[in-house]
Amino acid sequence: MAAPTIEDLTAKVFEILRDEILSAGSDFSARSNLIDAGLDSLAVTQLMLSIEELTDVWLDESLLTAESLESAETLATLIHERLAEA
């Protein structure tokens, strides 16, 4: 099976949050940041759970940083990076 591309993870990376994780308005874009979303320590843990799921790829924790949960993109792109590695 082919690996998801950066715009298919980044789409369900931003489903994820917009529906499971976080309480974001209607502006919520898979743009927006993610910490001025809401995102949490508690959140991140839910999202990270749902993300291995998603791809049976764990994410450290070393790999969470401000810059890698700037945005739905960002994230999206760290997971493909990682998937490629895989």
The other form holds:
Amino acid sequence: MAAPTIEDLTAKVFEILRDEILSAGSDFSARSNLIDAGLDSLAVTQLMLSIEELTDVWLDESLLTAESLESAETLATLIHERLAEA
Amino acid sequence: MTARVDKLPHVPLTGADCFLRAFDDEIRRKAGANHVSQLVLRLGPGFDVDLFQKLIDHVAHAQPIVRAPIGRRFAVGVPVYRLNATSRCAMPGVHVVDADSPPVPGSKLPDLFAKHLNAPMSAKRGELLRFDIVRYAGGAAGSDLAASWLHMLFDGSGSEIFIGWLDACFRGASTPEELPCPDELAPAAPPAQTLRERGDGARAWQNWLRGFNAHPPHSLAGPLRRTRQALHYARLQLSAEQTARTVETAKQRAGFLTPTLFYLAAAIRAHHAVFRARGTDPGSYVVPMAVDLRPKGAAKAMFRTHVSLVWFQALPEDLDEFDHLIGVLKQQRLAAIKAGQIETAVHAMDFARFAPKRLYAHMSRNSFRGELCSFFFAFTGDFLAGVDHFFGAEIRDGFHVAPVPPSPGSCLAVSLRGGRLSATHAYQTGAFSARELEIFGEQLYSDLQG
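Any chance you could show the form predicted in complex with the partner chain after that form predicted alone?
Let's see the whole complex now, leading with the same chain.
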């Protein structure tokens, strides 16, 4: 199976956050700040578990920074980099 | 949307409420007090006491849950806030004391605040909330305010939302009739799981805890015995420079989103320093930590408790290296979340809604031979984030005093306010000697400084 593109991952991360993890309003987008949208440590772990199910890659929380949690896009970029290394 | 709850006859307690109610009942029977939590504000000049009193009365009429008797409607069933039975219940008390000498920054808090941690409140009579205010020089030199509540009406997060909402009402940005989260008192949606699934979850949670029994914990106060509750508290506050360093260190060593584990590790090592000085065996350190279950990014409910629990266990040999201990806690947190412990804890606490209080408390203590855990711990992050003033007065400082039963007799609550970290240690008098309190504070300070 081909590795997912950044665009695929962005869409998936955004979907999980919007539908399963955050109770964000209609203005929540793939470029919204995740911390401002209410993402906390528990939500991140739940997200990482979903990502692991999807990609078989565990993204250690120690890799997460304020920059990588800037948006679903930046988080997807980090996951993509990690997938490339795996 | 406006939410008026005075039309509702009753509001059921959550599972977490009932879990706390079981221990409140235990403290009442065994220690002559209640499970009372406190939020403390140190205010500058300008606090309008008269308006505050009037607004509290208004809130108590508009939102009767703040003075509603708690009990079961019938002999069995879920305990409720009886919103339609408040006619004989007193308004939440607002007690003002005048003091001549103005407080100096960092000065000792009024003794009466600690006193009210130990004063009985009656859930059956709707005594759920009270305010104690000490005015310095008639308020011209500032005031100290303690909100004390029975730890069911709010959890720590809910109490901050409540205080922020009271100030919003004072400023005209909200009204006592309008709750920040309009649906918060609406009947809960039926659980998605079947009764059998929830039962299995509760058993899985119980088995998880039993797994700790290879090294059962011993608290510094020892197993529960009949004794008068006499909580007091000591507070360690770091400077802005120290705090900046500590916060950065916590993120680097425990993770950007999980600095809590850094503070928990420091709390464990502070308790261990006392055990070592005493020359007694802690067994292991078993500590529960509350997890906020409120929806992320949505308006937050303030009344009732909305938490689950994650449990940690650290053995004495895990404690020598601080980073190793953090690693152990990180692994346990991840394993707990992966194993669904947050959900199963909710199922287990849900059973407290139906079980007799005394039986539930007995069962909880039975797991560890009369101990509940090693100590309580809470990290609540930024205290009253975004709220700078309260009824016209600048908030100079503020923090939580988290309650703890006489056993385990020790609770550390960590929070941040104004760029300064505050660690408030509530303890049962007699559980620590004066020298042991010093040892505890020295070890905590040293570890927080990295």
